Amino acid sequence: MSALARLAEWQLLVVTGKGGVGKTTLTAVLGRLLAGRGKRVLLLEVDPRESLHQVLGTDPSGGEIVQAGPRLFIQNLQPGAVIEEMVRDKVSIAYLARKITESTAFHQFIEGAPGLKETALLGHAYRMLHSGRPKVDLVILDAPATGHGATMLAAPGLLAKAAEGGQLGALAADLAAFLADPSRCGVVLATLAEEMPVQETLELIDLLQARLGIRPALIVANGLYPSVDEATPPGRSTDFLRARHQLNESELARLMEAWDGPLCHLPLLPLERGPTLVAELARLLSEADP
């Protein structure tokens, strides 16, 4: 089975990697590609700066679900708003729910409870898969960078232990079991073929395995510089491109020496960040599917 065919079988994909390596663009590319294969896909973003709508050419989410194409939706999430929504769902009397969410104790609890914010975000993804509107088959989470992404995945298990015996602990335990199921959830890593991104990717592979028992489903090396024909006359631009390509090749070799799983290469393209770039990268990723 190809890597992309395997991704299409899951319900939750978590995309993470070092900041600045194209993680959000890769999230959009995977969403478009898998929606094109018949899946109903929701892309969740947790960065308050909201980038997904720019990449896909839609209006900003502002917390709402926005359609970004056939069978493709995006939503920006903030932990506080998600937790307040959970309270309103559980407390049927609007006045009481408002008193709870406006209280100082409630906001102190949000800030102090270990893993609560991260669990709330992942719990939203879980609810969207099982009872959300619109109905979706797959959620792709544009997760925080590198180690913070691993911390998010570990959060439900930590909260389940901290709140053991209560309703919140039971919900966290169910979510932790869902995330640990390799038939339903997976992790995709984005990187650049440069020294620091590759090093952080290798460290994240080890961290995910040691802390969560997770092996990434796919690594995507973004923004690869093209090779330069040997007959091309030397010059400032030519020398720069040749040096960047050689660096990419060296770092890819280092990555492949340590990683024996699926690895895709995506080139640096002379296109503005937006829907045209996403469409072209989706085509190239499909062709490169290992």
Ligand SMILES: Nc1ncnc2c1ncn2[C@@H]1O[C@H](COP(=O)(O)OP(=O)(O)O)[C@@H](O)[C@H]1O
Given for the second form:
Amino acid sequence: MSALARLAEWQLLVVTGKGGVGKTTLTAVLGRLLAGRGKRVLLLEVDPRESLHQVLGTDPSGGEIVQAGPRLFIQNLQPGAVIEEMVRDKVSIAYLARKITESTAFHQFIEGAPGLKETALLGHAYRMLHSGRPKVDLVILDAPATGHGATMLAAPGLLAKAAEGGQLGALAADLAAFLADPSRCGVVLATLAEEMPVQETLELIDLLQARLGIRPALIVANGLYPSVDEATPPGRSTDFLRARHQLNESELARLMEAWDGPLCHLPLLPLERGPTLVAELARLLSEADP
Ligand SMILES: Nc1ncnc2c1ncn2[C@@H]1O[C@H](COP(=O)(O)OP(=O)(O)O)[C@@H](O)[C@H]1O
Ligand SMILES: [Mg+2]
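Right, the form predicted on its own is done; let's see the coordinates for the form predicted together with this ligand.
Zooming out: every chain and molecule, the one shown earlier first.
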């Protein structure tokens, strides 16, 4: 089965990698592709500086679900708001729920509980698969750059231990089991073929394996420079392009020495952030599907 066909089988895909490597773009590209193949897809963005809507050319989400095309939806998430929603869900008396979420103790708890915010975000993704509003087959989570995917994915397991015996602990344990199920959840790593991003990718592969027993489903090497024709006369821009391309080649070779799983290449396209870039990358990714 091709890598993309495998991704389409899952319920949750977590896209992660170093900041600026194209995670949000790749989230949109995968969303477009899999929605195009008939899946109903929700893209969740955790970054408070919303950009997913610009990438797909829709209205900003501001926390709401926005339709971005046939079978494709986006939502921007704030951890605080998601946790409050969780409390409102559990505490049916509105006055009581408000009392709780407005209390200092509650805010201290949110800040202090290990892995609570990350668990709440993943829990939201899980709930959206079952809420039916809208009906969703697959959630793709554009994971925060700093939290670094692995920390986020490890959070429910940590919280399950810290809050063992309670309702919250049970919820976290369910979520940890869902994330550990390779038939339902997967991780996609985005990287540039440059020294630091490749280094971080290699470390992340090891960390995911060691801490969670997860092997990424796909690595996407994004923003690759084209090769420069031998016959092109030398000049500053030719030399620059040639050097970038050579760097890409040597970093890809270093990546492939340590990684023998599915790997896709995406070129750096001369296009601004937006739906045209997404459509073109989706077409290329579909063609390159390993
Ligand atoms: N393959 C590509 N070709 C051209 N521009 C790209 C490509 N991938 C990403 N970009 C641009 O690079 C910038 C960073 O991408 P983004 O997806 O926001 O990264 P991240 O979410 O990892 O911070 C954006 O302006 C985006 O349009
Ligand atoms: Mg981003």
